[in-house]
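Just the one chain here, the form predicted alone, laid out as structure tokens.
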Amino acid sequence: MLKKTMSLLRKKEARIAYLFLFPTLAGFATFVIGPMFASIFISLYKWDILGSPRFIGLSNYLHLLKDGRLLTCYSNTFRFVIFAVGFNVVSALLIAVAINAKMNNVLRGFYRSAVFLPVMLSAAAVSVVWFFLLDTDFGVVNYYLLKLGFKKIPWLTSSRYSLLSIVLVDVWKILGFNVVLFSAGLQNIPRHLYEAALIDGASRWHSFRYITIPMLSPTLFFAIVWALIGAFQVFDYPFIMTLGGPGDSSRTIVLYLYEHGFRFFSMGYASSIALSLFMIILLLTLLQLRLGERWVFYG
């Protein structure tokens, strides 16, 4: 009798749990799983939205292998990911360590708020503002470079600097999120570890290398995975600031995907590009999870 009552209670609790989970699961299925399967289906067709789709099998995927511009876009995207994620994580860690040092709490709060402010802005608004700031002839950045005795830099109109400009804007926009993330992680490191290291004669560098980094490794791991996935999907900055130019120098893979889908109305090919990007992000994430087992310390 008691077992039967317990079983009924568990079933009732399970039904309530499923009821609470239903909105999230329904949204995930509608906006993530559904479009993903639709994208796989569309990638097997030639379709311009206006006409009827025509089945062409794996032709879109074979075209991917021959598309030279696709390689250029992937090359730009990988360079953007390496520099943006590298600058972002290293800079944020150094700033978080500096903010976490002994100082007035009001001053610490001011620094955190100031560095986090760009995170709250939309990427489109940030792109428009930096488009004018980096203008070669009328931009504020070049104005101060001239005042300091440097030459004007064609930030957005030179293939040498266009991708670098997008990296700098992305780092400026995202940096604050990782600073707050690392600050929270630093505050969770027990102080007695640093006190013991100080008594043993460890330098600041040794404390940072053998205490801060290992204890902060789960936060570092999350920040790197999150930043890498976001960097692969960069779209707003090149779309608004450079339109992928000059030439293809700042054209990223998501911008290329957008152009094929909504400018050339080649939905099948755009879907095949999207799936190739999905596979690359998935493989890199799995690789990071595997490598994370070697250097992430969960205490």
Given for the second form:
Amino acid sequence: MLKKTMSLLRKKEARIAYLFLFPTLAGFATFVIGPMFASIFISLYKWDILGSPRFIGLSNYLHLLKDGRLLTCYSNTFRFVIFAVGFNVVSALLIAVAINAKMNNVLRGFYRSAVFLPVMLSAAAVSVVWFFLLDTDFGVVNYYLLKLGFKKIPWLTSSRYSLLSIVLVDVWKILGFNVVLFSAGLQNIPRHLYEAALIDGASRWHSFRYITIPMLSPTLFFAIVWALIGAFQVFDYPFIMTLGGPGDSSRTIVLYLYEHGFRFFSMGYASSIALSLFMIILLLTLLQLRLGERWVFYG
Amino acid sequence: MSKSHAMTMVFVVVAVIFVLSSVASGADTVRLRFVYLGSAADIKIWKDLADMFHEKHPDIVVDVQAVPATGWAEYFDKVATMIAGGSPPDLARIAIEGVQLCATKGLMMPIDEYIARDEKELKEFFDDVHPALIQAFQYEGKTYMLPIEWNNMVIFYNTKIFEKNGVDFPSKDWTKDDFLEIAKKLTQDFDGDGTVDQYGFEIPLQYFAGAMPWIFNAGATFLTPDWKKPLVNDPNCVDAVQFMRDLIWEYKVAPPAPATLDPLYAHFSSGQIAMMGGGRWPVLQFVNAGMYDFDIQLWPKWRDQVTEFGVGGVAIIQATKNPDAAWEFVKFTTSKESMVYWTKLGWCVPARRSIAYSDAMYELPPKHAELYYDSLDNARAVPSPPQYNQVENIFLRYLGEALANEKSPKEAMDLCQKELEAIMQ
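Got the form predicted alone; could you also share the form predicted in complex with the partner chain?
Let us now look at the entire complex, which starts with that chain.
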């Protein structure tokens, strides 16, 4: 008897839970799942939004294979991902460890907020500001480089630096998120591990290498997967600061996709690019999950 | 009656009242949706125009909606998406860059029948407007818009910098070499630290507002005059690109070319560059930034001295259900009253001659505002083929490499020509 009332109650609760979930699920289905499936279909058509779509089978995908610029954009994107994620995770880790060192709480709070501040800004606003800061002749960055005895760097107007500039701005903006993530992870590491290591005569480097890194590995793993997915979709910075140029030097794959879909009215081709990117991100994420088993320590 | 039934009844009654009231007001009021490519900066202009129009036509309400976009191609795409999504706007501001693109996509309604119907009423307007502006909106025997506002590329110069350095203001017949001399003189390093603090000129990586005036004056046309085939590796066109590249790398009178126009306005209004190119739209930018010490001169003569212009109007969207009401609004935007209003704000050059030479143009700098309309006799429209969206993208990609000194102008334009030929078959 008791059991039956419980299950009735649970049923009722479940119904209410679904009711509460409904708006989110409906939104997710309409704006995420729906378009995802739609883009699979669209990628089989030639469609300029206004006219009626024409079925062309796998032509868009065949075109992908022949598109030399696609390769350039993918190569830019891969370089961006490697540098952005690398810089981001390494420097966030160093900063998190530094902030986590013995320090008064007010100061620690200040550093944490300071480094987190850019995370809350919109990428577009950040790009506009950095666009002016990185101005070759009148920008603040080069002004100080000159003061320090360096040469002016054509950050956004040369193929050599345009992608690097975007990496720097991205790292500056995202860094704080990982710092906060790592700080939380660091605080969960039991103090006695360090104390034991100290008694055994371990150096600071050894404590870091053999205690901090393994204990932090689940957090690190999450941060890398997350940063990688985000980095593959980079769009705002090149869109606002360089428009992909000079030439194609800072054109990322999402910017290229966007241009085909929303500038040249080739929705089909844009969808096929999107799906190629989806496959790449999916494969890399699966690969990471697999590799992660080897180095992530779930104590 | 239970409580929930009572609530249902209330809802039904409210719904019925709502529907009835909207039917009642819908019977004599037409609502039109107008979209334009723009930002918060000019929404006031369009809202005010809509209000002025509503006063004259109490039965028509125009809802103004800004469509933020980085360029014409993206804007047309958004308008196309609205149409495909089943909520087409009735009216859209469109510039010459989009006329052939939108016409071939069937976005705009030809207005020849309306023009014929209201011939008498419009005669005074056509008499008041330069034919070059009217022709710009005709494509394959049809007229798609009436010109309202336009811009042509002239050189803006900072009068204070010129005076301080004892440089005479340029005259109409100045040449490319005079321009270069002045630019050299005005490129200065104030503190002697080996880096330039004030440049003579700046070239943005832009199609209409960057490269085209140099290309035209170098004696090239960029595309064939009918805009059907590319001519970008024509020796004169390569010459123009070479000259722009040299301004930055050889003579060092201009900073590296930025990808957008914003740095130009910032640098010019803070005195970091002495000259720049623009139409009349920068006036609004400068006045907002508190910059009044400037004047304009025609683009310097090279092999040719033509002015490049672009023109805008309000198009009736093919999918509208209220073309007659939309046409009334189009006609209103061609009225003297509406043009005087925004001319005083320093927005664009009015299509009407009578207003372009009136006091409304002189409430703000430049002092020589008559140069705008004067130059129309020797003017050429910005090349705007139906593939404009791709042509601009391709050209800027190669121009960017040439201006960054990463490809020779000849090599860049040869490659550009090849790519343009492929899409303009």
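Take the two forms, find the largest set of C-alpha atoms that superpose within 1.5 Å, and that set is the rigid core. Since we're looking at a predicted model, the values are computed, not measured. Positions refer to the first chain, counted from 1.
Core-superposed comparison between the two forms: the C-alpha position of Arg290 differs by less than 2 Å.
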